[in-house]
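This document starts with one chain, in the form predicted on its own, laid out as structure tokens.
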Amino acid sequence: MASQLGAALTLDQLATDPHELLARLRSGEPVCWVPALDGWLVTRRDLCVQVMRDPSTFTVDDPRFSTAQVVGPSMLSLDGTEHRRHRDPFATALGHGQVRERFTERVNEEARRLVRDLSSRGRAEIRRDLAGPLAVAVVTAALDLPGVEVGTLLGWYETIVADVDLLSRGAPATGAGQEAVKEMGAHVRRSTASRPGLLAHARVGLSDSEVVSNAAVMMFGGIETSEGMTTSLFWHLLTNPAQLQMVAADKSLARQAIEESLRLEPAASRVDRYATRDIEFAGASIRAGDLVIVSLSAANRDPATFVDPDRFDLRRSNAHTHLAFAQGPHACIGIHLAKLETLAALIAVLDLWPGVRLDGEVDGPSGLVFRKPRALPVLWGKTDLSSP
């Protein structure tokens, strides 16, 4: 059933830089079986979208949906009327008005003091010492977590992702993502009974499990991709010296640095979905109950939307079309607050880090779902924006 590059590919390829394969897939076999996968990978820009949005062709409600095996039903995992009930309490409290409103001077608060806090070493750890910490911080404000130490936040989020993307490479989980979710249902069932908030309004129609499931996958999602899209924007700019001269000299450009940074690499690199019926697709037969991958990271740089798409460009004026919080029923309900997020990082930094450049050599995102550079150092003094 694989075609020949199909069946050469690897996880580790996938993980590592897979640009180049994923562009020879979508210009020979848009829709390919890929045994590594034990899936199909649709990786044009119109057939990404057309996945995203027939949910009733391409379900995400399948018992081996890997997040659900790992918190339990959510609107992760769950198609019509069922997804709405879980999706509809969290999408309202998280859209744009209501986030500029409650969060923006919140965030960009949090953001300046991280920022401030390091000022002073002359040297950090995009990644570890920004991009995670203001992530956490506004995942516990989003959810109205009181009293949780962030070690603690930071614990249930690593165990959960740990499992899932164990799930994701085809194996086994090891069942530590579901006592942390356990623990935290504990915690939130303590907050809600207690006070009012995203949480205790989200129970007037869901069950204490599903709250419960419904902000796990909040909370692992929100810090995963925020912390990547936060840190791949970094990386994106200071590794271009020149379009981060740019927007330091205009910072309102910073937004659509955000947007180009997200396009190239989208912090999650592909959603899933699982056939319901026979459906020849793309030149494709795929058969009822086929895993069904839409590469979003492929999306994202289809040269039929985008020209020269490997190239991070501040002036592509199409950037914001892309794919990177998905399309359909299933976009991400935290789109608003995770660009306001990485904003007030980058406003913070070029405010406050003067010459901000990398320390020593960096590897690129990578990663199987989860893309992100693993690590970014950076440092800042005097030293004029373009020296390497």
Second form
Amino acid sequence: MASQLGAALTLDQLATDPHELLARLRSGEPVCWVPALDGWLVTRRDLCVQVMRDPSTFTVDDPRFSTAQVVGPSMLSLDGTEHRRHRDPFATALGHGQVRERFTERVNEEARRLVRDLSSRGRAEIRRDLAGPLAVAVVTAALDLPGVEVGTLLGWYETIVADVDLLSRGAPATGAGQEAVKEMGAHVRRSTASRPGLLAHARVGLSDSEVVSNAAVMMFGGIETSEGMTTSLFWHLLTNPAQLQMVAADKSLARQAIEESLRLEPAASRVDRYATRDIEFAGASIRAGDLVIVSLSAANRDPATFVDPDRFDLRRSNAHTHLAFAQGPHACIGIHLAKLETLAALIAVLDLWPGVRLDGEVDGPSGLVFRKPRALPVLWGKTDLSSP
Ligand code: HEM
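Right, the form predicted on its own is done; let's see the coordinates for the form predicted together with protoporphyrin IX containing FE (HEM).
Below is the entire complex, every chain and molecule, led by the chain shown above.
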């Protein structure tokens, strides 16, 4: 039975301006049936952690999971020992030390190149000109597929996302997504046969098709999210100019700005699970098979953990305890790479676009699952840029 608040929630409200509604749910009914989502929405931070840390009760392994229908079974759609078999080789290769050693220089160089190439223009749109291209370049570098250009990978990605999108809206997939996975598979096989690296390493414990599915999931997991993470960081700083000044004056604050931005607007606002059994959970009677949605957005503004939770505050000491990368067995394996990428973009902009500021009115982050500002036009320098 839906509560009044849950029953009244619309997808549009959740996509555009969800935070006040989520706050009301969190204090009144922290596990609430929401008909518009056809699932339970979990909004209190401690309960969100409980769900993500209990895969035997709340699993990802369900035939309704649309990503798996397109890319095949992968770490994203398995639990238990099978999940670990799929995940471990990738997670090890993306650990902190490995990422720092193998990617720091490349990612910094790519970010600087993108920013430098735009410098003489005096204006740019952060999402499309910087955050998006950087995210695709970083995933392309991480997968290290010989002969695969950034544009090719982006094409596969967009095709797969389009089919996953159709399936999650209840429509049949076109089949183009599976074709893209197949085409990607041919390159993955060539890579595992010819060079050492992430994919060859994964090949030791996984079959060819399993490596391909997990490689597709890396691509799927690393592009839209990182684009959002970087764009939202700039949005938070540009709409809080005093705090932008603080970071510009002391770049050691950049990491803190990233954590605080992730807290306020996690690029993936939710993760989905399916109940494996009937369970009474924080007053809710969840039935086996029910969809249980963990609202990372709501958890990250829980006042029980974060004082004055709606405020962007560079000095917040526990910002890093946000759940933007989830927790438990499915916690993001791209954390270090994503943070390196966003930091590289911020430092490059602060170094090369002096006086960077918003170019007109902008809307804040929006989106039902993946949240980001749709566009973030900026300008820099002291000259009058009003004429073209
Ligand atoms: C280079 C960038 C990234 C890569 C390669 C990447 C890759 C992945 C992969 C492969 C998983 C699945 C792990 C598993 O199921 O065991 C995952 C999970 C996840 N990632 Fe990332 N990711 C990246 C960036 C991000 C960013 C920027 C965010 C959000 C700020 C994010 C949020 C998440 C979340 C919330 C999950 C958990 C999904 C769930 O529990 O169902 N990721 N990531």
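Just so it is clear, the model here is predicted, and its values are computed rather than measured. Numbering follows the first chain given and starts at 1. Rigid core here is just the name for the largest C-alpha set that superposes within 1.5 Å across the two forms.
After superposition on the rigid core, the Cα atom of A171 is displaced by 2 Å or more between these two forms. With the core superposed, G185 shows a C-alpha displacement of at least 2 Å between these two forms.
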